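The data below hold one chain only, encoded as structure tokens and taken in the form predicted alone.
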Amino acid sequence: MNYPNPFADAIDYQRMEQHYDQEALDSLNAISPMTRTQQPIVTGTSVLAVKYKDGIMMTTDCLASYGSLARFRNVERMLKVGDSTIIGASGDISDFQYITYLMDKLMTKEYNANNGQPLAPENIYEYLSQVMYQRRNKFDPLWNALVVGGFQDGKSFLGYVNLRGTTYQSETIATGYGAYIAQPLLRNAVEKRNGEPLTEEEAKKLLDDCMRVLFYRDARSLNKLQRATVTAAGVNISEPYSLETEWAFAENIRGYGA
């Protein structure tokens, strides 16, 4: 005697339900309005960069925050582009991943052209400014602030591009919370030298000191850092390293630990 399989109908029902859900989803997508990212979700904070005697030095931490949660602690927010340019990004990590994809496409196209004229840092900077401005005009911005640094033909380059396509160039640049806390420290260190460039050791100490202040003050920062240099020898991005910090002074602050 053949008994009915009670699971067969259940399986068919599940398939019908899945099919119905897909049809409903397709129908909903057809009539739904086009949406845009309203705010970044997983984000990185400050990028600091400064010109020094031999080229460009840039520093970021390795934290990507999910809202206020310090979620991802080993994220690289600097990208090497060619042999003479580096990009540092604060803001939305997924948008920076898309920018990384665009840079890969651009460098592949440049390699295939093989015209003997590699893209200069200024070219990368101009390209990114146009990308950011075009996305802004579509009301679908890439939620990033980018720092472009480079060294080519004996000249250092350091520029800034934000999500609206606004650009400027400077001897020192800081994004995120660092634009308020670290930028005055960077400018003071550079301007008081009266045009004499920083040495490599001085630039390292300056950036580490600024990142230490940000770690104390910025709730979205971390004391695990990466440092990059762009010189005549090329682009070098260091392995992550930990910054020494001191919290003993906090015991004397009213309300600490309460």
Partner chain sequence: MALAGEDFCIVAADTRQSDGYHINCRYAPKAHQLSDKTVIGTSGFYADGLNFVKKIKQRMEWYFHQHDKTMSTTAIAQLISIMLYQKRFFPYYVFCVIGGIDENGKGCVYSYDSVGNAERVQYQAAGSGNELLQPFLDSQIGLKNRSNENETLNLTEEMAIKIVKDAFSSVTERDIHTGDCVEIYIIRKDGVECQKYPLKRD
The other form holds:
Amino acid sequence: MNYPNPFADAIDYQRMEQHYDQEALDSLNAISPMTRTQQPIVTGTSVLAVKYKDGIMMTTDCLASYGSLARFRNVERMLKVGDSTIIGASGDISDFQYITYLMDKLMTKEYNANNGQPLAPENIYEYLSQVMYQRRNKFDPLWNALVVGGFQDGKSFLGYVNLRGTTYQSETIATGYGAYIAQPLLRNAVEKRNGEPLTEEEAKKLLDDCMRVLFYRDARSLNKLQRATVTAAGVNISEPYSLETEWAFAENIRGYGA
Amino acid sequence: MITFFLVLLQSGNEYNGGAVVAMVGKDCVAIASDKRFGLELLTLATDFEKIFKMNDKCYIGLAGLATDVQTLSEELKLKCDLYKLREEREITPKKFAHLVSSTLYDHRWGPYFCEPCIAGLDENNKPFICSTDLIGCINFAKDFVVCGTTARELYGICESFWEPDLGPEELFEVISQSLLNAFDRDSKSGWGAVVHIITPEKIITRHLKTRQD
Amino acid sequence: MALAGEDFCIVAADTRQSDGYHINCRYAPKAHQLSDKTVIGTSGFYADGLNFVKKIKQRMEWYFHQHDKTMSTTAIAQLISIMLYQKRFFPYYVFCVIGGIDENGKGCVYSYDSVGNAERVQYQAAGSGNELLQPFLDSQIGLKNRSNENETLNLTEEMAIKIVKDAFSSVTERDIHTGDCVEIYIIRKDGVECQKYPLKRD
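Can you swap the form predicted alone for the form predicted in complex with its partner chain?
Up next: the whole complex, starting with the chain shown before.
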């Protein structure tokens, strides 16, 4: 069984080097566009997030895959920015680390400005979406789907931005496989409450149930997850934890789902 | 020559252009088509009707590649006549739909580039319409069916205009207005139209004057 | 889509944001108010649309500070055409319509392609459902294919809103990218009103 090698292009490049002299190679480079940043290499899977009574709740697992290989199994895919914002990332991990660097730079600038007006989640979201959009316009995108959650001045914020700079804000957000598998479950749970917000316990259970389904069905997921909340009390990212799973013979199971 | 066949394979349905629509009314059905015959964007004739009578209570409209429209209509008429000789009765629209479907599926890997719409009244004079794709997948509909290069425009406007239990004259008005306004937004169809209203007693055929551009 | 009446104008857009077969969001506005006389509707690539509207608003603010007046609808119409054509070889992937009141107090609609080709029209549909919508508008507002050629339409606001709602309900049936909710902006001499009307969510 041959899995696609993410570095196939690089290997071909090396092969070419053996065959062509430097001059021929330079002329080749002049006409062919750079493709190094046009595919994700080490990737994270779904991010799930919902609004609930006290703010925002978000979960990711701790896996960074290299193709089909579960390469890094203790990666934090959520980033605290300031005191009222969190960013969850799926897609390329190195691009996410670059975003971490950007956020760090931004917050240092904010600290030095010391103007007593902390950046609101909306501001960070706008900044991120502009970065993502400008990179896609350079045909050099940051290969991520990001979820920004925040809670400030009694208002919750939940927004999405992806590698093309496409944005939206919603009550529930799921990226990657979660968009197919978890999003219907999340929307169903929220919509049947007719505007009444979820409690913390309900939100926790909902996200855990979704992550369990994802762990069962998404081959690039891991049963080691983190849960973050953004509330009036600030940002809290939990230690990694596992969910109870059931792998016994499905004799008594009727139908699908959790 | 090779280019010609590539054109056929990729967009045989869009080579000549055309629009066909059929609708259900109260104890009647209507089927209408445009009259353009063209090669891509060049109009060659404006008297090319795409609706064919199989018997008094069953009509078929064929939109697509004109050569296949003619061949297929002849083949289907032959099969209907043979059915009548063998069974000593007329074929019902529903049976005819399955006949069309299997005829098209016989050519699964080298299909006729035709999308048929079938309209008729069954043995109890109950209205029946359906359409199929070019390899014979049947779509039974209770309201209206459309096909040809104008399909999207027709879907939009029929969805707004059609309502249940229209009498023959109302149905004529609805199908005519739908077809006319739809194909005016399609460069590959238009140039006159023909409408057939099938009722238990009679068939009303009307030719419509339309804008010629 | 947008349509113009004698002294009013309507711009309506559904609020679904989709990506292929996937619905991203059921409320992501595509229509934006530019001034108290002009509203723009954008379809196509959402991020381009958002940033394009942002750039228009920026240019309008500069204009306001330079000339001490709000841009007129016709001036905005010309600006949009130029801004789109400026990106001729890496276009904004947006298909926009604007609706508003012109200098003479008449309703007006301008429609564009993605590279700035512009036309003043009475009514226009744009986006994924445009082929489905346009013939309906031709018939109901353009009065095309009527036997009485002298027939004239005295389009009232109530009629126009009814036509818009009917049109969107029909398109929602057959276009998977349209649905959830339609926002109807009514632009009158004395300001802009926005009505929301729910559509099917399937």
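Numbering follows the first chain given and starts at 1. The structure presented is a predicted model; accordingly, all values stated were derived computationally and were not measured. The term rigid core refers to the maximal set of C-alpha atoms that superpose within 1.5 Å between the two forms.
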Fill in: Core-aligned CA displacement of Phe249 at least 2 Å between these two forms
yes
